[in-house]
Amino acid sequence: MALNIIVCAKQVVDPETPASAFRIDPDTKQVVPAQGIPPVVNGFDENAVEAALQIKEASSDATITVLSVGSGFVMDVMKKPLSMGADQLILVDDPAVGNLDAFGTATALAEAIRKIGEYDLILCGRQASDWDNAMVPLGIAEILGLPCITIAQKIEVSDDGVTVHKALSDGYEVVKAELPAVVTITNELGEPRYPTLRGIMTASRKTPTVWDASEVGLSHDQLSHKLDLTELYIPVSDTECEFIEGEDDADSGRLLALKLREARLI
């Protein structure tokens, strides 16, 4: 069974970022890049780069192509799909996809799919570490009109269709779609397979795709933002913490105490 497998992936803020070295643009309302550490491929979509390649290597007729979206890339870190084993890299690169809300994502991408053409199998990370949303798959499906299967812990695909082993508090659920599906993989499937020499070789050899937005196809209004961001800051933390410390233990226990009565917390 010959498979083209889409995978969509996002170039984040790389999590393990000092909270030192994160900084908040007021006036853009945007995470300045921090000096000296790269973005990342957000590890969720790591995951689902994973299961294609699990797919693959069960089917050995299959073409896996990674889809962004996005302004600013750094190929080092987009082609690591390309290292990890992906056959293809498509990049929507434009200042006017750079910025979009979980809607303008979801329109980009499906407008990406659709000039792509040919697949069988969308897969996403769960959500992305940046927002959190878990929102541009199912935006994804619902604009191209496929099933979506989500929060995936094992796939397999047949000539019945895709069938998953979605992951739940208590254990899985078995959910069965025919193809075309939408898939989010979750990191309960495992952890990535780390790129080899001979992978990272054969990525740094293989050009991508590059596209813009009007050669995708996208308009000003199908990336107007359906989400008002009012405001984007940093937490302040102001606990203030006292020792409380006496001639011994019980000493410390008592004053501890009366401290608590004088709060009306005992």
Given for the second form:
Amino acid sequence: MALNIIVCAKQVVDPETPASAFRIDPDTKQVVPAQGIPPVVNGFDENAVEAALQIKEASSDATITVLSVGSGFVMDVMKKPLSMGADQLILVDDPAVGNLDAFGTATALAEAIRKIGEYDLILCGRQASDWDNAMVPLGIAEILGLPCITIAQKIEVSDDGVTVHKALSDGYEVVKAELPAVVTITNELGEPRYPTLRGIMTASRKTPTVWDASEVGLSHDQLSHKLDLTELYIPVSDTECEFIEGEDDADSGRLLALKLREARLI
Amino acid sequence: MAGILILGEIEGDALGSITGELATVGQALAATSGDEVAVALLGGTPDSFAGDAIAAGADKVYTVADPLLADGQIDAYLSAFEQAVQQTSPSVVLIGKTELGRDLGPRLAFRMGVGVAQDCVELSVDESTGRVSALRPVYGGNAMAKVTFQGDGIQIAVVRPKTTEAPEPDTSRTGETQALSVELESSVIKARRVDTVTQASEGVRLEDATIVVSGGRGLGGEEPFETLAGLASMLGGAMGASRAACDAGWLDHSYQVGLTGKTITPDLYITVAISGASQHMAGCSGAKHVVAINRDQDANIFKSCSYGVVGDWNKVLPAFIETVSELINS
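Got the form predicted on its own; could you also share the form predicted in complex with the partner chain?
Full assembly next; the chain just shown is listed first.
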């Protein structure tokens, strides 16, 4: 069966940036990207691309469109899903959508999805590693009036719709919905595949479709913030670590146990 | 539009602890705003929990009873709670960041076209504007963001569990209970849960343990976790792991501590070969004392530690376990 899959992906500051290189500009209230550390595709979004590729492999006739909304895209970064095997990339690239809250982002993505027109399954990462909101996919589902299933560790598509194993803290739920539907993917689904050399070559020949905000039909009012960011800061830890140093590593281990007993912690 | 409305949660045959926690948060806001704190209880027969909600800190209880709410389908809950919000027009809605709430809160906000703050750890009211500000961890806990609700619409805050303690039930408290009637059709359920598979954990639950012992990627394989499990059991605690160790397939993801894993609040948290990425620390910020064994003295974990050993776990751990065993058995 022909299946149109849209994967929403976000370009984010590399979450592996060492804490010592993590900086905030208090005036603009934005994270300053560390020098020499390029942005990445949000990790859970790569899991969503992986889920789409697995569905495509199982169903033979599927098209995977990767969609992103933002500004300042690094093309080599955003092409990674193409090099993993996605078919096409659409970027809504406009300063007007460069600094949205979750409400604005969901609105922009939903309008872009309407413009794409044909879709059966919308996959997203469970949350983005910058704002950790886990809200945008829920917003897309509400705006488009679609069923929504979150935190899928397993996903299967059949003629009846989509069946998901939704991860819980102590197991999982089996959840079913008809298509089209929005499903968010978690890392439990499995590691995203590495791009092959052939994939990278194919991706390099593909040109992304780029839309600006007006082409998607977005108005300023639709994108206004519901929440105002009043402060962004790095929390200071008030904990002082007491380092236990013995004559050698084994001695340190022994002294640590004695210290914990002295502190009545064990 | 006035008042604070809490989405109560019923777990099995008891009121969920999140409901009492939210009542505490709501009463703290009410101390500034003067609002009434109401709890909405949704379910097949939620009335029997109304007294518990009042004892937990509610000034008033709204009950919404419908057979479609009996088995906790989120789409039915969302539809019913939206109607409860419309009927009671609160200025603030408090929802726990539980399996249900983390999805229901944002969906309600998008549906009603109002603002929502996800994963709040602290809430306050601006006395001049009466608008709520929320503090929330972002960038995996590397940063904190303070956000304020714009405009004058309903303010929905999804609150992280265990950021406040649920109060001891006070059965001397009194309050009114009012039944709300909602229109609910089975067609609102568009994503349907058809089965729940629970993996029973052995021994003490991670979330409830007073001592937790966790290992990370630095352990290099499955085997050292057996040693850690032995230590955890000797201490009467539970074992956890970092996401990297779970993603590597050494342990099931049910052991994962962190932002997208379990949130733990032990008195003592012993970590072995865990670097302390913010993603992990977000799940253990409620630990009273963190102890780390790590070979990298610059590892982030030491910033949150009470006690630390810089060294090779292969050598530190056996001596540590042997001494712990002697101390416990003496």
